[in-house]
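Have a look below at one chain only, the form predicted on its own, in C-alpha cells format.
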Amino acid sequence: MIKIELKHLFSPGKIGNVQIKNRIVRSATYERRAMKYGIVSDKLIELYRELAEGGTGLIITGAIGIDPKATGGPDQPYLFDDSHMEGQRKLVKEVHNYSDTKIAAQFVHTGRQGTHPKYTSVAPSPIEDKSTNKIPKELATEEIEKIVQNFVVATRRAYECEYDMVQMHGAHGYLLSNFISPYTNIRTDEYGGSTEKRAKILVDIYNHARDEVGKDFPILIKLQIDDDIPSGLKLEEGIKIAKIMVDTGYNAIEPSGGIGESISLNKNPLPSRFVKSPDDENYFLDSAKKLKPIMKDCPLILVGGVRNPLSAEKILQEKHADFISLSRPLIYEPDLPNRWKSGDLSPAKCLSCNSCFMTMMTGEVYCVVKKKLEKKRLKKEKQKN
C-alpha cells in the first residue's frame, strides 16, 4: 500500500510573525456556550480544549460581541468590558497550556441582522431586511466612529488576554459587510458611495487597532466577497475590496459570502449550500483562485465545503490558498486533524446536512447526526447487557 503524505496540509505556516503548526484553521463557529452577560463558561473552555487536543493549528473563536448592542443572540461571549477578561484569559490559557495550537478572537457587530430584544438593529443605511421585514436604524457618523473604537478596544483587550491574533467579522450580512455592500450602504458621506469609501470603516478599524497593539500582533479579516443576492456585492468588486485590505496591512483574509437574505432571494444560497457529492466541495475555491494573484504576502484562508484531505493538500500544493478553514466538520469531529495526520485519509464524517445550524435556535450547537448515532450505539450496548 502506498502511503500518502499530506506534506503541505501538515507543514507549518505563518500569519504575520506567528507560526502555526499546520495549515488547518477552525473557522469561527457560533457555539451558544457562554454564561449570562457574555462570560466564558467551563463548557466553552472544554470545547476549545477538545479542538486543541484534536490537532487544529489555529482556532478562531465564535464571534465575540464588541458592544452590548452588537450581539447576535443568547449565550454569546463578549469582550466589551473588563469584567469579561478573566474568563477570556482562562480560555486562552487552557488552549496554550494544553497544546501548541494558536487561537484568534473573532469580533462582530451584528448590524442589520441583530436580534437583541432590547436594541434596535443598525446599519449604514435604512434598507429593509427582507428576511425579517425590519428596517434598521441608519447610523450617524459619530455612532460609526464609536463602533470603530469598540472594535479597537476589544482588540486591545484580546491582546491583553494573550490571544495570538484577532479576526474582524466582515462577512455574512453583519455590520462590517453591510458597509462594503452596495445593497445595504447607499450613504453619500465619507462612509458610502465609492468602493474605497464603503471600505473605509475596515481601514479605520485596522489602522486604529494597529496603533493600540503594535506591529507584531496579527489582525485578520473574514471578508465578504459576494453577497449572493441579485443587487448585492459581486465578486469583481469583492476582489477590489480584498486588495484594499491587503494594501491596508491585514495579516490574512478568509473570503466568504452570502447574507441572511440569500436564502429568500436566491434559489441556491451560499450559506445553506449542501455538500452532497465531491462536486459540491470547496465551493469558494474558484473565488479564491481569482483572489490569490492580488494577495501579495497576505495569506488566504480557504473556507467552504472542504471535506477531503487530498483535495485540501492539492489546493495548498497548487498555491490557491495558504490555509484551509473548517467549521461543520469540526463540530462532528474535533479530532479530525489528528485523524488525517495519523494516516486515515477518509473524508470528514460531516454530511453538511446543516442540522447543526438549526440547533442554535434552541441551545448549544452540536452535530445532530453524531448524537443520533451515539444514542443508537448506547441503546445496542444496553440491549446486549
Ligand SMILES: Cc1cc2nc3c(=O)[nH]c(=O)nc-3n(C[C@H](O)[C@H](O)[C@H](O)COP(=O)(O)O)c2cc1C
The other form holds:
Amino acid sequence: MIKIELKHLFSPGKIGNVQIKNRIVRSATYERRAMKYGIVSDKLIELYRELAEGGTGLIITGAIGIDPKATGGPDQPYLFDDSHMEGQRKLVKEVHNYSDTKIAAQFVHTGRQGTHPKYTSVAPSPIEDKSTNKIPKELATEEIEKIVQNFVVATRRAYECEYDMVQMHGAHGYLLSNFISPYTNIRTDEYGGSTEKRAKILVDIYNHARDEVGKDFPILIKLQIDDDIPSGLKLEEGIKIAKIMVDTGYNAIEPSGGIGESISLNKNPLPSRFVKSPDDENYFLDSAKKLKPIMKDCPLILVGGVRNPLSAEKILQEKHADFISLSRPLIYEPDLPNRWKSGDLSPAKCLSCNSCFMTMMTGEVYCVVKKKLEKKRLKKEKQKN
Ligand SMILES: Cc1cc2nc3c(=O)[nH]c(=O)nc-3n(C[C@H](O)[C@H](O)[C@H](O)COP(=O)(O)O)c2cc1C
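For comparison with the form predicted on its own, would you give the structure of this protein in the form predicted together with the ligand?
Below, the chain from earlier opens the complete complex, with every other chain and molecule after it.
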C-alpha cells in the first residue's frame, strides 16, 4: 500500500514567534469541567493531557471568563482573579510536560448573550435579543474601558501562568462580536458608527494587552465575519474588520460566524457555526479564500467542518489557510492527529450531529454517539462472557 504523506498538515508552523509542531489546532471548546468559583479541576486537566497526548499542535482552551458579571455559564474556568491562577498554571504545565504541544487561553465576555443569574446582560446598544426577548443594558464609556482592562489583566495572568498565547473571542454573538456588528451596535460615540469605530474595542484590547505582555507573546482573535442574520454583519464588512485586525497586529485570525439569534431568525436548528450535514465540510473555506489576500503575514486558522485530512492537506498546500482547526472531531477522537499521522487517513469519526453541543446544556460535554457505541460494545462483550 502506498503511504500518502501529509507534508503540509504535519509540517511546523509559526504564530508570532512561537513554533507549532504541526498545523492542527484544537478550536476553543467549552467543556463544563471546572470547579466552583471557576477553579480548574483535575478532570479538566485530564482532558487537556489527553488532547496533548493525541498530537494536536496548538490547543485553544474553552472560553475562560474574564469578568465576574459576564461569565459563560456553569462549570466555566475563570481568570479574573489571582486565585484562579494556581489551577491554570497546573493545567498549562501538564500540557507542556506531556508533549511539545502549545496552548492558548481563550477569553470571553458574554455580552448580549449573557445568562448570569445575578447580572443583566450588557451590550453596545439596547437591542432586544429575539431568541430570549431580553433587552441588554447599554454600556457606558467607562464600563467599556473597564471591560477592555479585564481582557488585558486576564492576558497578563495567562502570560504569568505560562500560556503560550491568548485568543480573544470576537465571534458567535458574544460581547466583542456585538461591537463589530451593525445589528447590535448602533452607538454614535467613539465605539459605534463606522466600521473602524465598531472595531475600536478590539484594537484597544490588542494595544493595551501588547503593552502589558511585550512583543513576543502572540495575541490571536476568533473573529466574527458573518452574523448569519438578515441585518447583521456581512462577509464584505467582516473582511474590512479582519484587515483592521491584521494592521493592528493580531498574530492570527480564526474566522467564524453565526449568533445565538440566528437560530430563531433563520429557523436554523442551530447557529450557522454548527452544521448538521456531513456534506457541509470546510464551511468557512469560501470565506477564507476571500480573506487570505488581505492577511499579509498574519496566519489564518480555518475552522468549521474540517473532517478530512486529504482536503485539509490540499487547503494548506494551496495556501487558503495556514492552520486547520477542529472542535467536535476532537471530542470524539482526542487522538485524531496521531491517527492521521500514523497513516490512517480515514476522515474524523465525528458525524457533525451536534449531540456534544446539546450535552453542554446539562453537564460535562461529551460525544453522545461515541458513548452509545461504547455502551453497545460493552454489552456485547458481557453477553459473550
Ligand atoms: C460543545 C462545543 C463548545 C464550544 N465552545 C466554544 C468556545 O468556548 N469558544 C469558541 O470560540 N467556540 C466554541 N465552540 C465552537 C467551535 O470552536 C467551532 O468553531 C465549531 O464547533 C466549528 O468547528 P467544528 O466543525 O470542528 O466543530 C464550541 C463548539 C462546541 C461543539
